[in-house]
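As structure tokens, one chain now follows by itself in the form predicted alone.
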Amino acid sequence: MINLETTFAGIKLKNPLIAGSSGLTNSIQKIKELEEAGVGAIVLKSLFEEQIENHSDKLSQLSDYPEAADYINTYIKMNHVEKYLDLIRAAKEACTVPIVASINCYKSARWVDFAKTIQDAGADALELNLFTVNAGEYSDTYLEETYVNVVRELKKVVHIPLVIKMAKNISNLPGLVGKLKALGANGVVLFNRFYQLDIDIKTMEITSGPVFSTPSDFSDTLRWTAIVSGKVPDFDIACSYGVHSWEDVIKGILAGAGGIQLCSILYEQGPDVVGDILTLVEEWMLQNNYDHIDAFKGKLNYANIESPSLYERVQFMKYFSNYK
């Protein structure tokens, strides 16, 4: 009897795939779809501090009146966060599977705030999905420093599991990802995807790139996994980027992930490669003889491979030089 249960961030999972946050966890609809489907957990569209700023400022624009200016500024500000507070309740309500909140704030005092709030409304956990591009504005150290920061300031009034989804621009992220289990942070995400932007060289301007991601972004993601799941043990993990076959979510696991999180194979295959997915993992784990997720799990980290330096390798030379 093949048993897919597993466990991510204190969370019992009926299986790792998780639905990440995106356009198709933003209502009820959507993500009853998806536990239909047969994930393990959802991951609600996050709420932007940034976008209910960029809303309330053009309105504020609007009016000619400070006092009427700051009452827009400040019904539109609720009516976002009790609109995202009415979607937690209302999956949590409408689904058996754990909720899980997002949040992205650019401001320190936005994270508790949030957090607070999305914590009463019974969310099951809150990932924090932090993301910054230095530009050359910041200190060498200032991202790293804000993972930190946000993390200490949230377990002071927080006591849901913290999932933080990390960027890919850290230069240790063994050493900050042992530094937020030390915080007390239940388990990170790798990676988050930045927006990826393009150059219009017929109109001259900055535009949109790519909204998937594509299967040659696991290789990273595959590598992290590895490194971070053997350098800081007993620490919960999820792939997400790049993930786009059932045979990823194999190697995530191997590497030592605990969860899986999808997005852009559910965009361009639909929920039901869910359970595609879940029956051909069913019937790997049968034929290499595991009956249970934890059987495997890490097998191939860098803790438990011959030969680590593998996970390092970083010169194409070392594969490609006897190519003719």
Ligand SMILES: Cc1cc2nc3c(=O)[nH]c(=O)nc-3n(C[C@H](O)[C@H](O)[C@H](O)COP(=O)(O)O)c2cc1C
Given for the second form:
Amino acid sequence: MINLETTFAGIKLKNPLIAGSSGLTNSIQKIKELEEAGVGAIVLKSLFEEQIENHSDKLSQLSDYPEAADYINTYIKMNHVEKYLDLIRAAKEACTVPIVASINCYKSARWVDFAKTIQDAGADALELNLFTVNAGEYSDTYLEETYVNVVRELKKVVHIPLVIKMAKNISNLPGLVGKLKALGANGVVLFNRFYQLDIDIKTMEITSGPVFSTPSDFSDTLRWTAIVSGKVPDFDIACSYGVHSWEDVIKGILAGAGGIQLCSILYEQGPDVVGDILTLVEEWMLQNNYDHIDAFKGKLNYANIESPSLYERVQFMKYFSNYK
Ligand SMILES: Cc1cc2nc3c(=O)[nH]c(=O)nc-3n(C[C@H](O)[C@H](O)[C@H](O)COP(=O)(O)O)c2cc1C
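Form predicted alone already given; the form predicted together with the ligand follows:
Starting with the chain above, the whole complex follows.
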């Protein structure tokens, strides 16, 4: 009998597949559909700091009275937050799988109160989606310090598991993840995929790039999952970014992930793909004599293979020398 149970951020999941935060997790109807399709957990669409700030700034510019501007700011924020809290409460009532709330923040202090309210609304965990582009205005260590400060502040008020969805461009990822673990974070997601831009050479405008990831994006996710899993033991990791097949799910677990987040594949193939993936993962486990996930989780991570430097190889030098 194959057992697909796993844990992520200290939470027991019936299987490793997690619906990642996106437009597919912003309404009860869609969330219910994903649960019925068989996912082990659901991360709600993020509540965005930027969205709330922009909206309230625009409205408060219309007012000549500072008190009115303050009132508008507070009203808008609370209105967005209230709607989000309603979604959490409704999701908790409608589903049995763990519901993870998600906030997108870039200034630490702002979000501490919201995080507490999210916890009180009944979310099983909180995922932080945190990133700022440093176009030269911040110090070299600004991003890393922001991660550390936000986690430090949130751990003072949040008692549900705290998960950090990491950006790819961190100079010492295992070092930072180790610090976040020491501060009490309960898990990381590797990685977030941000809005991609492009340039239209006809109109000479900056445009939107591809919305979805592709299978080739998964290699980087695998590399860093294996390295972080080997270097920061006993810490929960979920793979995200580039999971496009059942084989990717197995690879992510072999590299050390306990949870596998799906997003683009759910958009492209619909929720039914979840059942197909679970069936094929079970078949692979049966054929390879693994009856539970922990039996092969991390088997090929940085700490468990003979030549961990394989995960550090980045130059094509030898392997692609056949390509003239
Ligand atoms: C349309 C769309 C909306 C998204 N919205 C969010 C969001 O609100 N919060 C968040 O943390 N990630 C968001 N993401 C990122 C996904 O959760 C995921 O991390 C990313 O797409 C990489 O996974 P994938 O390769 O499976 O698509 C969004 C992705 C897409 C495609």
